[in-house]
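One chain comes next, on its own, written out as structure tokens in the form predicted on its own.
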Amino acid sequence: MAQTQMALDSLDFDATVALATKVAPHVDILEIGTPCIKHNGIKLLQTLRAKFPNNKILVDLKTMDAGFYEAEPFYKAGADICTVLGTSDIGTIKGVIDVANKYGKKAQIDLINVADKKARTQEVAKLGAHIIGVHTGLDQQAAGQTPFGDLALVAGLNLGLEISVAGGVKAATTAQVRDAGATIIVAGAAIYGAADPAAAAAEITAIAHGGSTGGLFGWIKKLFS
């Protein structure tokens, strides 16, 4: 089982949190996406984590510097998750793995052009991380790539870590995402452009929570079910 995250992206204030309320009982994090956290700012989260108390927040900071000093006003505010790059410096991102310890949250390092992703992984596991951003990002998928590769990778390593997956995942490739070891599967572009939303991130929920299963492990599964 996994658990579902819907990547909020709007620059529009009103806009995100009327999404939010369309898809808020159908996944289980809401994730405030970079761009809109830099233009809505921590007045956004304060207003999603007033309405929306049973789902988790992800603030996806991508930070970069000043780990403790930049994410610590995010998790006084309500924020479950705040996210800094992997390629940053190791003293930045043990910060913010300190300011979520102290407030008894989760800090995600996201390995979104890190060169040797194996070699941060385990850095940062040692260091206490709770969550590994497996991200393919936006450009990066124009160009063709997926996170399948370096989802292999981090689940081969076998540190007990949270696994996040990003990078175009849809409903018809969620189940492949579960069975390769995230544990957490973050939809964008698959539910808010999706003529009914909603029922969109009912789906991959779904799915991802073992609606369906895919390959090898999902007709084992089904074999002895």
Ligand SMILES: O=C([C@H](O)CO)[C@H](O)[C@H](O)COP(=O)(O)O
Given for the second form:
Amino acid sequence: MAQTQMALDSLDFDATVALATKVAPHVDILEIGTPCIKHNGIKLLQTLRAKFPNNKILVDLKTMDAGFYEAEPFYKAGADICTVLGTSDIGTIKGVIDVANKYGKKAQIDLINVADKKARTQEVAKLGAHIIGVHTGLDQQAAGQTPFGDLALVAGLNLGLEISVAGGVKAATTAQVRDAGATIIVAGAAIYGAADPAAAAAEITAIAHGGSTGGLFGWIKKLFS
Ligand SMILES: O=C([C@H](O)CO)[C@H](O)[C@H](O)COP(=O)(O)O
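Let me have the form predicted in complex with the ligand next, following on from the form predicted on its own.
First the chain shown before, then all remaining chains and molecules of the complex.
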């Protein structure tokens, strides 16, 4: 069983709220993606927090410096999880973990572009990191990379951390990611690029929550394929 997270990666405020409205009932976590939060700022978080009390919200800050100072307003405004780059200084990572703990929330350390993922994961686990993010970014995906090898490495460390996996995950790969040890499965393009984003989200969540084919939706899809 893994939770699902929908990455909202549009720059448009109203389009983001409209997409979240369609998808929120079908996912566990709404993610405000990095380009989206940079473009729209904390007002978008406040709007989503008020509209979707039943979803957790991750703000993909990808903080690189001033961890405590940068993340605190977002936790105060209702973020459940904020991200900090694993490539940043250990003091920056500690700052985000500390401020998450201050508000009873979680910090996610994003391994994107980290050279020694094993060493950094062990280091941040000792610091008290809540979630480790195995992440193949959009530009790395465009170059043909996937998150599966890194997921195997991180899951194999058995550190008791929550493991989030992002990078081109879709319905066809959700069971593989879930079974390889992900506790949070992130999907962006597979949902917002689908003809019916709500149905795509529901299918991925059904698999992440334990189904092998996505339940009724998967069965109907199989029937007509
Ligand atoms: O985090 C992301 C990216 O770095 C831009 O902020 C994406 O939201 C994440 O990769 C999930 O999107 P997909 O790869 O399209 O599933």
